[in-house]
Amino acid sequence: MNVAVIGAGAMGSLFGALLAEAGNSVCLIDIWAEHVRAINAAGLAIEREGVSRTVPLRATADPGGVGTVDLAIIFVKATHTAAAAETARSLIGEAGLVLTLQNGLGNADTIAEVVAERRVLAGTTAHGATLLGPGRIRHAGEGSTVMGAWSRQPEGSGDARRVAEVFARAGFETVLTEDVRQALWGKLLINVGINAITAVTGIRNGQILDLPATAELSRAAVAEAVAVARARGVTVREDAAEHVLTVAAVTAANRSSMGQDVDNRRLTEIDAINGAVVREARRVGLEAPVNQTLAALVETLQAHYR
């Protein structure tokens, strides 16, 4: 399969590399010129549990030279989704597909405003990665990747199955779902309970469990999001808050993606995560004061980067 990965940060680079190792033709697209040059010159170095390997990859900052692809995977931050959707539309020709594995709510809807909804796939992944420098990432952890068609039309299931098979051959534990919106809310709950807290405090995921007050803050943020999801008619697990704390324990050594953004003075995805909970709460007549406070704190922090 010919694949373009739009957004070659840690996760985009990881997925592009594993798909390339499985024999797919992959091109990474990113605006970070130094990263692009490093990958083209020496491949992508992937560190995993102290062992490093290098994967030959093609990378570019110019989507115009990529050609037509079967699949465009969007891995940019939520603030850049609209622009990435335009890039994807220029690459997929008459029959290609677009897959978003981004964090937060609203990305698939934004893409579907640019690309026909029937050609949009969405999903979540439990893989973790950290960008170490130009041409270098750390594969921090793995888990299942869930995907499904954004359109509710029957033909979407066939497209999702075809892409899922490609991912499975690349070594991804891939799960197809008929209700990808439920999967997105499930991932959102994890991000709601971990990301903003770690971003503001500078701690790693597992340190949320160090103090009862921090764990309770996570539970409160997740409880608000659960109430909003149920008001929207979305089914979420009964033990959502405790599940988030379990995820924090399993990924104890990881710094969340939002934490990494703050560390590197980048704009975060707070608006698509805790901010999205606040917006969705208002639409269904609920309040989400914990998520509103967490969102305000992260927004304040990023507005005053030195």
Ligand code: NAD
Contents of the next structure:
Amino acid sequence: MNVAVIGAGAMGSLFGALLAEAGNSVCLIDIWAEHVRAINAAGLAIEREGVSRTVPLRATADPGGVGTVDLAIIFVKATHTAAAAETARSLIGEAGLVLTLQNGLGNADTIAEVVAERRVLAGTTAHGATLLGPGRIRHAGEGSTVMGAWSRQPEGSGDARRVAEVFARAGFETVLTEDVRQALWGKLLINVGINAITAVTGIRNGQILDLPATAELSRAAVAEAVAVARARGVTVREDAAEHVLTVAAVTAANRSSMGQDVDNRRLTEIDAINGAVVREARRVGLEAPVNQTLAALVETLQAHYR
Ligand code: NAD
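Same protein, different state: after the form predicted on its own, show the form predicted in complex with this ligand.
To see the whole picture, the full complex is given below, headed by that same chain.
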């Protein structure tokens, strides 16, 4: 398959490399010129459990030279999805597809404002990656990648199956779902209960469990999001709040992606995570004061970076 990855940071580079190693024709697109230069000069270096390998890859900062692709994968941070969707539209021609595996709510809707909804696929991934520097990433962990058609009409399911097969052949543990919104909410709940708390306080995921008050804050944020999901007709697991704390324990040593964004003085995805819960709550006549407070704290923090 002919694939473009728009946003070739930690995750985009990783997914692009794994798809290229399986024989797909892949071009990485990123606005970060130094990273693009490093990949073209020496390939992408992937570190995994202390072992490093290099994958030859094509990268560019100019989507104009890429040509038409079968699949554009959007892996920018949620704050840049609208711009990436415009790039995707310019690449997919008459029949191409756009896939988002980003965190947060709203990415697929933003893409579907630019590209016909029947061409949009969405999902989540349990893979983890960290950017180490230009042309260098760490593959931090793996798990299943869930995807499905964004359109509620049956027309998209064949396309989703085709893309899922390409991912499976590239070694991804791939799950095709009929209800991609449920998958996105499931991942959102984990981000809601971990990211902002760790970002504001500077702690690692597992430290959420150190104090009863911190664990209770996580539970309260997740409980609000669960109520919103249910009011919107999305099925979520009964034990969602406890499940989030289990994830925090299993990933105890990790600093959340939002925590890393704050550490590196980058804009966070707060608006697509806790901010989205507040917006979605209002749409269904609920309130989400815990999420509102967490969102306000992270927004304040990122507005005042030195
Ligand atoms: P990242 O910051 O490492 O990479 C994003 C890249 O997008 C950067 O290289 C940036 O230069 C590029 N970019 C920004 N605007 C662009 C544009 N208009 N066109 C092209 N490139 C552009 O982010 P990441 O950690 O790879 O995360 C990407 C998404 O995946 C996020 O939604 C994140 O929440 C999600 N995610 C991340 C992980 C993880 O372990 N890192 C795991 C699961 C999901």
